[in-house]
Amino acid sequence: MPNVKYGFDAPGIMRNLILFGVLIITISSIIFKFSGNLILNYINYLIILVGFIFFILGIAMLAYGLKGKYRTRDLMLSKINWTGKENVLDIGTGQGLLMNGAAKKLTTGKSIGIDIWSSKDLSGNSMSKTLTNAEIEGILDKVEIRNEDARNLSFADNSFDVVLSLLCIHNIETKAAQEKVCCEIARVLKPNGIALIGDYIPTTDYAKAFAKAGLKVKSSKPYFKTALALMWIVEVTK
């Protein structure tokens, strides 16, 4: 059976951070070696520090893609008291990481993933790849994928027991549009349902939007050690 691969998030940014970091450190180190100017040396120290920050952020993204995203998925899924009957929505499913993970918890339930499949947001991103991964995972009969805008979901009110999303909402431009996504999540979530949203930026604004929409915010906090990178998760219930 072939290995299931779920890609690297923002591959261009990850590559550039690593390359720019190495380039900055290398050039500044060369200048530092041949410079006898004290002020220039102090400036080079600061530039090298910036280079290290770029490099470390890029390596963190690599570590997340190799291992951290799977640890984050497992953490998010562990926060749900599964019965196997849940209807699940994964917003920004990408290649199906959360959608497929949730589907493995189901018996009679259904796991639906939506996305617009942007290759700049995830390496090798495509609807066909998502279907292939579901087939490899052996849960193709438990999932459904749709090309859909998270700001205007086609689903009826109170449709889902669980709503999940990982590294998606930050890609939607403007705070107002992101708040609209949170309102849509609140709308389609069933009473007593749970939503878990993970992102590489603080989820404080998402938490405020959910509270404004009438949901109960259980927590909104960082999980850097789990993700091996920048990661915040907000957990809400209806």
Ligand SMILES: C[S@@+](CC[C@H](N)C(=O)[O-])C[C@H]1O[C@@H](n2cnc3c(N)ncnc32)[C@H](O)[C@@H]1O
Given for the second form:
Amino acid sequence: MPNVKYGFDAPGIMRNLILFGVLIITISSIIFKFSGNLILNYINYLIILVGFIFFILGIAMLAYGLKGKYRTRDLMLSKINWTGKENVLDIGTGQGLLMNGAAKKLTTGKSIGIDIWSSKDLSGNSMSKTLTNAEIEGILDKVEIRNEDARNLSFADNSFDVVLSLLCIHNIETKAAQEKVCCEIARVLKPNGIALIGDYIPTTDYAKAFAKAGLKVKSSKPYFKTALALMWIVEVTK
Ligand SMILES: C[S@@+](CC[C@H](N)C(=O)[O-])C[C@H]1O[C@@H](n2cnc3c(N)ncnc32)[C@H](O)[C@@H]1O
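Mind giving me the form predicted together with the named molecule, seeing as the form predicted alone was just shown?
What follows is the entire complex, opening with the chain shown before.
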């Protein structure tokens, strides 16, 4: 199995959480050491706690990038009864984590990944890296990569048997725009098709938007143990 890397999500936020955490803990510990004042010591305890929370959140993002995202991909793909003939869409594919994973399940089917390749959302994010990953994975003939915005998909209604998306929709700024993405997913999904959407925020709002668009919500729940970080997945069918 080739050792392909799919990047670290929100690398700037991950780095800042770890650095701020370490900085706050270090400075507070120094003040704590030289202060004999009881009230100041209590305040310091609280500041150290905040620093510790920052640090743990940063480390969780690191653990997700190293292991959790691959476990989350495998979990999402395991929820589909593959025939090999599926047409698959991965929204916000990044470096192709889900697009390539799905392509490996296909015989005659096609796995399409769309993205706008924002570098702040994923380390080393680019269309050429995505192509390289597909090539290394040996599934270049089963994938198609397009520069496309999730809010306005170019695909016809009822095009896909499977729609996947991981850690993409929260990047879309307004709730209204996120709802629009859910409507687009509902539109391009075939009748009896399945959509699985993972995100680090609760997927309750996505589930409501899918239900409003006429899809059946099978589940919307957390998978922290699998992801080693914050992760909710909503599963819907048409
Ligand atoms: C955190 S990364 C996750 C990438 C990939 N799904 C993974 O799990 O490795 C989020 C991805 O969503 C993409 N993205 C953000 N806004 C988007 C939009 N409006 N349309 C399409 N992709 C978008 C970013 O460019 C980035 O590649």
